[in-house]
Every structure is written in structure tokens, then in C-alpha cells.
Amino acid sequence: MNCLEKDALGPSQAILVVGMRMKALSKLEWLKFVDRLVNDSGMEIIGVKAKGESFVFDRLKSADELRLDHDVTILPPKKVFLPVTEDLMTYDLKGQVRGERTIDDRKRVLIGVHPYDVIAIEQMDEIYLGSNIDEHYASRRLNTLIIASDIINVSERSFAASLGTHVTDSGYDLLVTDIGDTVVVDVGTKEGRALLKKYGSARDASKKEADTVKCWRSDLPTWFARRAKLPSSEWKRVLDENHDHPIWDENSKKCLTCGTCTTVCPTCYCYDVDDKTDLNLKEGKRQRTWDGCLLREFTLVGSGEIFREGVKERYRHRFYRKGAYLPDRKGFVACVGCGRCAYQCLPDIADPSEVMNSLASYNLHKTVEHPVPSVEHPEIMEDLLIPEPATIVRKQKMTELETLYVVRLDSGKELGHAPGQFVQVSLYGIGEAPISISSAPGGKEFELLVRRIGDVTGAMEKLKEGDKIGVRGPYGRGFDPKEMQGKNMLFISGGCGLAPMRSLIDYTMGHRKDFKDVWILYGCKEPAAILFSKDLKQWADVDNVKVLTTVDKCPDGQCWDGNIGVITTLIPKVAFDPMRTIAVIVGPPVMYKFVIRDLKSRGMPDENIIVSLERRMKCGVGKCGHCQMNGIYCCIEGPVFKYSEVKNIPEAF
């Protein structure tokens, strides 16, 4: 690349180069910048350093381990500040059973990153410091500061130049270009001239030097042997035109579903959390650790359905979430053609360009399109992922699986929930999981119905009145009780779903005159296992509220004269309106396309229809990835929604 022989830039050359804020360190000057960063800052510096034949960002000891030459490195720097494994929280399980959050304030600064990288970084920040801020990412994000490098070597299987993120020009504290004898430094903030100023020697950078920069970010795209044909910018409409290509089938009956291509991805930010109690049994830690949408489990919910469940889906859903899905949310995508996962990935499927250049070859196009609904989040200022003390004030067993929990925060404040919303149930030690709320907002206690069917429900069981828990929340999008004033009530729910949606019906009972006719039809497997009984009962005394009720069979040795049949068989038994009522639909995954095509051929509106969703809302605030059904985040923009929302969402039902 001779640089100094080039023209004068054209007016397509996005280049950066600032020259006031350009300067300039000796080959070995730079090298003792370098060192004292790393003898006298007090701080952690992390660079690029060899291993083996690959590159990986680890801690320095010296100048002479940064390698300013690598192509990629195995993990993209994002480890730095969403750790593979980080602690949130210690737990003590001594007595009073109570939870620190842990934070990670160690002042660090981060050498080599490459411009896509920088840009993955960015990302990162829109994701984690955008609404409810993540403080633990927050406090390494901002106690980090990053010197970037120019691009020297081009991994063979990258293709950044082709989505513009060879270069970059935001982002970074320094940016560093080795030109040889010299590294020109192009200062980004007031943070790193000061820490220029303070540990190098530099000057500014001359006239022949600012143009030996310009012209290599010139020449850098030409080094790339990969290409995409499309621009980021064409890439959503091309996967919404191609959400049924034959790719799909033919590269997902070779994937491995190992999950590596997330992996080593700099843009995949979810994760999950565990417990990991201590030896002695009276401590522990809160993790969270990086998961993947390509491992099978990664929807998996407690009572055992896994809403992802083929290969074809998860396969896909990886590339419609960098492609299509962020950039319907934030405006980018969530790709920047570093070329790690095609380097890792065994059957060679993995590489986006590839992908998107077979889909803009394709000729046959039916467009699907995955809106978000227009939801307004409440933000979290503080304690994101950390619960609230709670303690459990009345215990009542509702059937063999069921159990209710009348809790009461520590604090002594209100809950604040909506009818709809969930909560996090935390025991420490064990877990974590999403429980609805079955009662009706107001008052500074509130109803949980908890099935045993998991780790944290089985071990809930066990408490007694008295006992501790942990709260997170309300959380998620509930049902609006105003927005269905005036109209007739149509409740139809299954097993549990009676529990979510008792809060509307007693808050609906609270409220009658707000309302009109209200019918409530509810199911289950058998006599044995209704819940809410005594609330049914009274539901039925109220005025213009009909009740009935039906089991899918009556084993021997119980007693029901009621209706048996599955909850559908009692749609005909009630006579509405349906331009004038409202349908409420919560239940198991298999019933609600039943019930909504009952409705639909009653002449229901797809607008008057309500359903409430079952999703691994793992975080409760849009970050872990477990909820997402295509572009939509369960736990944000549902776990209510209208039917006319979700109707087009291939993964919603």
C-alpha cells in the first residue's frame, strides 16, 4: 500500500481524520507509553497479545506482548465488559436471607480494538446504557477507557469494509495507526489526551504523517477479500421479503446448534443467571454468564414447552435478529463483518455475507413483516437485576400442584402493579423465576399463584408464613382495564391462566359499573385440579356475571356435574356480541389458536381480542433474549397483548 502516492480523496471516501487532534509517538516511545500504563497507572491494561497462531485480548505485562498486527482476535472485547461469567450479587443465607449487589468499578484501559469492534461497543452501550441502564456493565463501560487501532492485517473471512465498519471515527479515547516507524495517535476525548499526556511523549502529528493515515483507511477496503453485495441498510427488507427461502432448511440440516457463532459474536449481548451457592451452604453468588439463541434451551419455559424448538427456527432467528429485528428497534445491524463466526463455525454457515448474499440472489419474494408494538417502558433507575426483600404473610394450598402466596414488601411500599404484570421471584441459592400476579392492584399485599414445576417453584413450596423471598418488579405490559370500560367481558381462560387474569376479573368485579355483561369461562384437566373455587362462586353472584366451567375429564373417584370438554365447548354456550365484547384469552400454548379461531367465526374483531403470553422472560427489561418472539420482546411489549399485534407473528402461537 503506498500511501503517499495516492490523489486527494474523493468525495466517497468516509475517512476520519481530524489533524488537530492527530499526534504522533516514535515507534519506541509509544512502546514506553505503553509500559507505564502498565507499571505506574494503578490500572488494568488489557491489549491484543498472541496465542498460539490466533489473538486474544488479556491482561499485559509488558509493551512487547501488544500485537498491533493481528487480523481478529478468538473473543471480541465485549468479555471486558460483559464478562463470560460475572457476579451480580452475593447472597447470605445466615439468618435473615438477603442479597449485595456486586459491582466492578476497577479503573482498566483496553488496546488494539478495531474499528468494527468499536462499533460493536457502541452497540453494547445502546443495549445496556440505553433505557434501564445495566449498572454493571455501566460501571466497566465507564471506568474503561479505549484505545482503538487501525486495521493492519485483513482477517481472510471478514467482511467489515462491506458495512463501512473498516474505519470508525466515535467511540474511542485513542485511536492508534502503526505506520511503521511512528504510531499517529488520533485523539477522540479529553479522557485520552489526558492519558496521553500523562504516561507518553507525543507530538503533533506532521503533515506527511495525518496523509500516510488518510490514505491507508483509503486503500484498507481494497485488502478485503469478502464482499456483501448488499448494503446494512437493504439487509431488512431483503430477510422480510425471504423469511420462507430455501437457505434456511438447507444450512440448518447441517448446523451443530453448538452455539459458537454467538459465541465469539461482538454484537450478542443475552445471557442467563444462576445461583452458585458455597461449600458451607450459608453464601453464594448471583451469576450471570453469556447464552445463545442457537442452544436448544434457550426458550425453554418451566412447565416444558420450548417455543424455539427446531433447528430451522433458531438457526434463522439469528440472522433475523442482527438483520431485521434490531434494526426495527435500534436502527442498526447488529453485524459488523468481523468474520469470527464464519471462522469458528465447523459447517461453514455461519457467515452472514454468504447468508444475505444468497437471499439477494433470490427471485421469488412474499414479504413478512414483524412490527413491534408501540409500548411505553417505564424505566428502572437503580438496582436493575438486584430483588426487593419481600416476605410471604399467608400460605394457602390450592391444589396438588398449586399453591397461593399472599406476600408483603419489606419495605412497606405498594407494589404498583397493573392487572397482567409479573413479578421475579428470587430464592437465593436456587433461582430465579417470572410468577403472574393474580390479584388486583391496591394495597401493600399481593397474590402469587405458584405451580410446582421447577427448581425455584418446587423449593418455594417448602416455605412457610413468615419466610423470605426476594421481588423484582412489576414488570412487562398488562391488560388496561379503561380501554375495555363500556364493553361486555368474555374471560376464557385454562389451568393456570386463571391466575393472570384473576386480577383483571376481580378488578373488573371492583369496578362493575364500568363494565357491562361479563361471562367467564374456565377449564381445566380435571375436578381435582380447579383453582379459585371459592372466587368462581362468588364471581357468580355478581350481577349480569355468568360463570361456567368444564374439565377435560372426571376421573373416578371425583365428583363434577359440570360440563366436560375441552374450554372450547363452552364458547357456544354463551351468546355475545361481538363487535360490543371484549375476549380475554390466558391459558397453555395449545389453546389459544383454538379459542381464537371459535372467536373468529363468531365474527369477533382480531382488535377485541386479548391474550396474555407465556415466554422465558428470564431479566423482566428486554436484555437477556429469552422472551423474544421474532422482533418482539414478551416481556416488555407483552406478556399482554392484542390479538391484531401478534396475529402475523410466526412465533406467537
Given for the second form:
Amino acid sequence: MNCLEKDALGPSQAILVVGMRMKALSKLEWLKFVDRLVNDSGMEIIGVKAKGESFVFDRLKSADELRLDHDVTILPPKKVFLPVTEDLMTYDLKGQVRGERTIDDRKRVLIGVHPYDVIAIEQMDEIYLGSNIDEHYASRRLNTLIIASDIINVSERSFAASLGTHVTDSGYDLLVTDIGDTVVVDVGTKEGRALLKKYGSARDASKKEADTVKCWRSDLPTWFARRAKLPSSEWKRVLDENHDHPIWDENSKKCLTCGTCTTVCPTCYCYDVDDKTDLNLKEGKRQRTWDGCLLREFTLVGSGEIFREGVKERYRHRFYRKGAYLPDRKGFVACVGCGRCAYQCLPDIADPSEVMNSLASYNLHKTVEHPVPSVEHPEIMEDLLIPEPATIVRKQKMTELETLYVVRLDSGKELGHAPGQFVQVSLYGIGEAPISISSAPGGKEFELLVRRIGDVTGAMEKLKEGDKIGVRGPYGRGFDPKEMQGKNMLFISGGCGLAPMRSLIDYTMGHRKDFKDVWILYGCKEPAAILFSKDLKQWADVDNVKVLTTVDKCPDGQCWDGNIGVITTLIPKVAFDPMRTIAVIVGPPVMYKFVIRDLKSRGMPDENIIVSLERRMKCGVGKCGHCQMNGIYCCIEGPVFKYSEVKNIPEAF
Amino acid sequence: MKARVAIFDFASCEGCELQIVNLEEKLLDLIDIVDVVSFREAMKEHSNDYDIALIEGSIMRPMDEERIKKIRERAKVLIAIGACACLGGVNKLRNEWPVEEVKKEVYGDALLEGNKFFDVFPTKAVDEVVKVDFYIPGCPIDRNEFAKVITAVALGRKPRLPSYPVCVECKKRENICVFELGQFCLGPITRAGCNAICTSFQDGCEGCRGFLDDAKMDAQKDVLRKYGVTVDQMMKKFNFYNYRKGVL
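Right, the form predicted on its own is done, so what does the form predicted in complex with its partner chain look like?
First the chain shown before, then all remaining chains and molecules of the complex.
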């Protein structure tokens, strides 16, 4: 039914203002316009083309390849701005190790983007350009003009109309509507207007043409077979209330964990980075490729721990990320109802409208909230992903597994870190690893304690003094010593947890007057694994500082006359006033629960407990997604947290 | 000093070794970073002094077993290449029948008694006989993955195979799912790394790279049933490269 034949128009939200900016081209003129773009503009023209019975965005060779009647493309147009695989930089392994940024700033026009994909691109812009600008994304995005197109055929699994994403009034340079013999063009930006003027001969659209477009848009919702019952503004509430809904269990049993839902999603933005060295071992490229939270090793860290291993947890995470975490963080639901995941999922369990509809009709009313701590992130202005050259000044073997490196940036600048922050250490051809800084702030040199555990840390051990490494950072929220001033300090660390803790302890020792009594509790597997024993001795000599150490066991052949037992056996030995003491805990994941339990039983309030958590920090700048604990990015909101901020976060401990 | 590499074949079509020769100009890079000291398919020379042994093919006979054990003793690093070496591959299909029956079927009444070349036992993958350090799976192996594993070993990095299924690479290549084309596919349970070569040519995955350690077999069977695949068809498909690893 055409609304021109009706007096009353459809729901007002679907009707967009169409007025003076409407232009029109005959079909022939439209094809000429596209052909001129392809042949004369010198730009790369990417449009929707047929692939079998499906559609894809691909480089156009002529206008007749372009389709405006597509229902949906297999992959979303985000691939133009964030390619499936892209080079971030090249490196040279011969002689001096160096890295050079690869930037793609080719001018492009992208034709045939449906409104839901335009909105998805606006969301991607918010992620990649909103803060900590990603230059690789930016150079593609800012050099591309978008010619959007109204939906002519609705995809069978799309529910965009329920979310209001079947139409849009922003995010495009031109928006075209194929109304038969004529293509009506809505001019969105002056760049769009200039493009149309330069390569096309458009006239003003007639009132009838403008009305036809208006009617088409208002009628469009009736063509959608699928509906989400809940408005997107309700998704977060319903998800928060249904964290333990049986659907997560039931559906995840059918899940192949094939990652298709995240690969085809227009709003998924997680990525992985890997070094690809040429077979000649002389040069290589650091590449970024799409990654997805459904895949098993998404949260794998160097020690072999996988933080979100269960299929149910992975399956659920995807829905929460889209429906709860991003609304919290950015204010939008990261689903535009394109239906790609639903259509492509073989077991058919990925459809957000179906899952949300099930949750809406069966509410358990057991609310689990995932608040994101409000942290001021300093804007990172440097090249986000390109390391700075640095030199290993000194190297000292600490234990069988651990080595301390003293590092200096080649630029001569100070690193400028806060205690508890970390850097990304880069070895070209091997990769990057997040390493916490173990020296106090200040000075041109900084110290990294590295446990030999994975590729980067293993290769690093083979480096000599004077050798080069790459460094990015410092990253993350560190400890805030100012907040701890005037308090007693209780440091509790296990294993190499002492490394990040040392930066704060050294700060405390350097500002001794600002703090009251200090206790340092340190536990290790065995005497031979004890780190910073010289430091431990020095700290113990300072007034009103008490150092207690323990080992889990003392194997034959090692010497130990101190305490034997896990770290919690040291806590009863300390008489602290729980209200006037700050406890700082850093250690292996298993340690936190037990230490926190014992501190709380001594009456310590949650606000006085500070933890630093380990996760897979791959990018360090809040984008790649690997370090997420529910809605929190460990790399920017952490790694240091107040216990009160994370105690209710299901994935934190 | 350059690592010394030897390439050996057991029961196989030698197609994986051919993939190495197919590196073409990159082969020159390879021989620049390692010394190839034995490679029957491509050179006459042979030496028993090597660091890295690349093994193609499956183990079928007592004499193979003896030979692979010797190679293992000599090599610091042993890498299985191709489905036959990594999984047993298509050679394992004959394990469905007793050895004597198979011999009779193939060689009829020929007198094989006492001939060590025909003294066979049920097919084994290489790691059923000796320790394998790294795997380069596939039928045949993928040249890029071969280069990746070799450069990793040369740089002292642990070569890691993808832990996700072929679907990831297939979707990234923007293929139409072969289930939509009326075929069936083992992509969702098979280790990626082939860049979805078969499905990119509209041919369902046969699982030549082996199933993932955490392959979701039940979910895969549900999907196959949904698309009307019979138990018999499923069994044949599962067994083709992964004999008795996809038990119904």
C-alpha cells in the first residue's frame, strides 16, 4: 500500500524531514554519475555488487555492476574502514630494528550503504575516532564519502524497523532512493553536494518525487517480517535482570563457537594483532585482523589462563556487550538490526531480536549490574599502535624465570608513568606483550620485570644490553598515591605481583612522611622464586616498615628459615587498624578471593582495598576488546581498581 | 649458524612436499635461512646430520616405525606436515577392515609372505609413534602456513595454529555459506589456517586440517541433521580425514 493513496501517514518516527535538499536524477543520469565517478574521479569507488544470490561491497568497474536493490551484504561496509586484515606497520629485522607506519589515505566513495549500516558506521566512528583516535581507521574513514541508499528490499532476518535504524537522517554525504525511473538524492553534506555537482547533472526533486520517498520510508516498517518487542532503550534493563536466564545455557549448548555472528556484525570492532615475518627473515609486517569474543582464545594471556572460557559466558558476553555495556559506555545499543548474524548462524541462536524477545517475556528479576568505574582517561595523542624505539640499558637475572630490564626511550624523554601503569613491549617479528612498570615514577630510565612465559618474554630474554625494543605507553589507570596519604599501607603481593607493587612501594618509601605504618606481605612458591630480595631487605630497614615473607613450600636443596604457607597465613601476623589502613593486593588470579575474604573478616571496608588485575591487554587503548571484564576495559579503567568498584563485576575475580 | 633441515616422506602422495617446491622464488628465501640437507623430492644429496625434520606421510609398517624413531633421535625438532602425518589422514580409512582383508582386496593372490614392504599394520599418525613438536596440517599443507611455521621456528617463536574454526576465515572472505548452496561442510569444527580454500571455491570443508581440540561436535551434528544429512553420510564425511574422531 502506498501512503500517497492514504491521508494519514504512518508512525511519525519513521518519517524524516525531506525538503529543499532533495535532488533527482533520471536512471540514465544516475548511471552516468556512477560511471564518471568510476572513470574520471581518480577515487576508488566501492559499491554493492551481486555475489551469487547474495551481495557484497566491492570495487566497482562500471555503473552496471552497482545494485541498489540489495537486501543486505554478507559483510558490512565497516570492512572499508577497518579491513578484515590490514598492515599497521612494516618492520625491518636486518641491522637496526625499526618500524614504520603504513597508512592508507586513498580517496574513496562508498555507494549503497543502507541506513542501519550508516548508523553502525557512526557507532564505529565513536569507538575509533571518539577518543584515542586510531589513525589507521581515521585515514580511511575521513577520506571516504558515503552515498547511502534507502532499503528497497528488506532482508528476511532484519528487524531494523523495530530499532528505528531502517532510516537515518545523518551519517551520509548523499542518500539515494531508487524510485523506479528516477533516483532521488538527499544531500547530506557539502562534500556530497560538491561530488554530485562535479560528476552528475541533478535537478531539484519535484514535490511528487520527494513525497514518494517520504511515503516509501514511512511504509517501510510494514515490510519487515521480524520484530523486536523491546525498544532498544529497554535492552540494558532487561539484560541486567536476566544475567542467569536459562536461555544462555540452552542456546550456548547449540553454539558452534564459530565466530560467524561477530565476524559479520557491523558494530563489532575487536581485533587482534600479529607479526608476519617474510620467509627471508629480513622484513615483515605487523598486521591487524578482526577478532571475536566467541572464539576460545580471545581472553588467553601469556600464562595460559583463559579468562572467559565457558561457551555460555562467551555466548552471553556478545549480547551484553551490545545491549548493556556499550549503552553504559557510549549511550547506544550496538545492534542495528541488520539480521546478518541471525541469517548466517547455522544453529540459528544468534538473532538478537529473538533472544531479547525471549528475555522480555520471561523476567527473572534478579538484577546484576555492571557499572563502569568513571575514570578520566588521558587522551593518547601519539600514534596509537606504533611503538617508540627504546634501548635495554641494563639487564639483571632475578630468578630462573624472571629478569629485570632497565630501559630508556631513545627519544630521551621520560616515560612519565604513574605507579601501577604498564607499557606494551614490542619485539618485531615476535609481537607485543603488556609489562607493568616496576620502578617508581621519574627519571629517564624505567624498570620492567619480565617473567619468561610466552613468545615476547622468551625472546626478550635473549636480548643483550644495548639491544633495541619497541615501547608503547604508559597505559592504564595506576595507583593514586595521593588518595592513600595519611593512611597505614598494607601491601600484599604474590609471585611477580610484586613487580607493579614495587613502583608504589618505592614511591611510598620516597615519600615516607606522607604515610603511616607500612606492612609488606609477600608470598612465593619457593625460596628460589623470591623477587627483589635486596629491595625487601632495604624496605625492612626503614622506620615503621615491616616486611613479612612466606613460601608455599621449600623444596630440598633450597634454604629457608621463614614462614611456610600461602600468603593468607601472613595476614593474622599484622595488627592493622582496618579503618585507617589501605590494603593493596597484586598477585596471581587465584589469590584475590582469599586475601579479600580475610581482610574483610578483619573489618576492612571495600573502599580501602585496592587491587591490580591481569587481563589480556592487547592494544592498551580500550579498543581491541580482549581485556574486557563485563563492561570494563581493564586496560583503561584498570588495571588498578578499588575493590568497591569491581566487587559486583561477575568476571572480575 | 643456519639450522639444518631434512624432509622425509612416509605413506603419502608427496603433495605436501610439492607444496614446498611450489614456494617457487620463496624457496630461495627458505634455503637462504636454513640449510636443506635432505629432500628426496627435490635434490639428490642426503645427510643424516640435521636439526629440524619435516615428516610427510603416515606410519604403516614396522620398517616405517623403525625409520621414524631413528629420525626422531637425530632431530632436535620434529614437525609433522600434512594430514597423513598429522592425523593419519585418508590412509586411516583402511583401518576399517582387517589388514589381511585389505591386502587381499588390493593385491589379490600375489605372494606377499616374507616381503617386508608389504608387512603392514593399521595406519598410525606420526604422533602415535614418536613425539611431534609442531604440526603443519592440511591436505595438502598451505604454503603460507608452512612459511609461518618455519619463520617462527627460525625466530625462536612458538608456532601457533589457529584455535578457531574455518568459518572465521570463510566469513572473512565473504563467501556464501556452502550450506546455502546445498552442500554440507565440516568448517565449523575444523581448525582454520587454510584461508578457507575449499569453501571459497564452493566446496564444503572435509576437515583435512583436523578437528579443533574443543570442536563442538554435538552442535555440528545438530546442524547437519537440520540440513538433512543422514547418519551414514555424516560418518563418511567425519571419517574421511579424521578416522573415528567424530563418533556418532
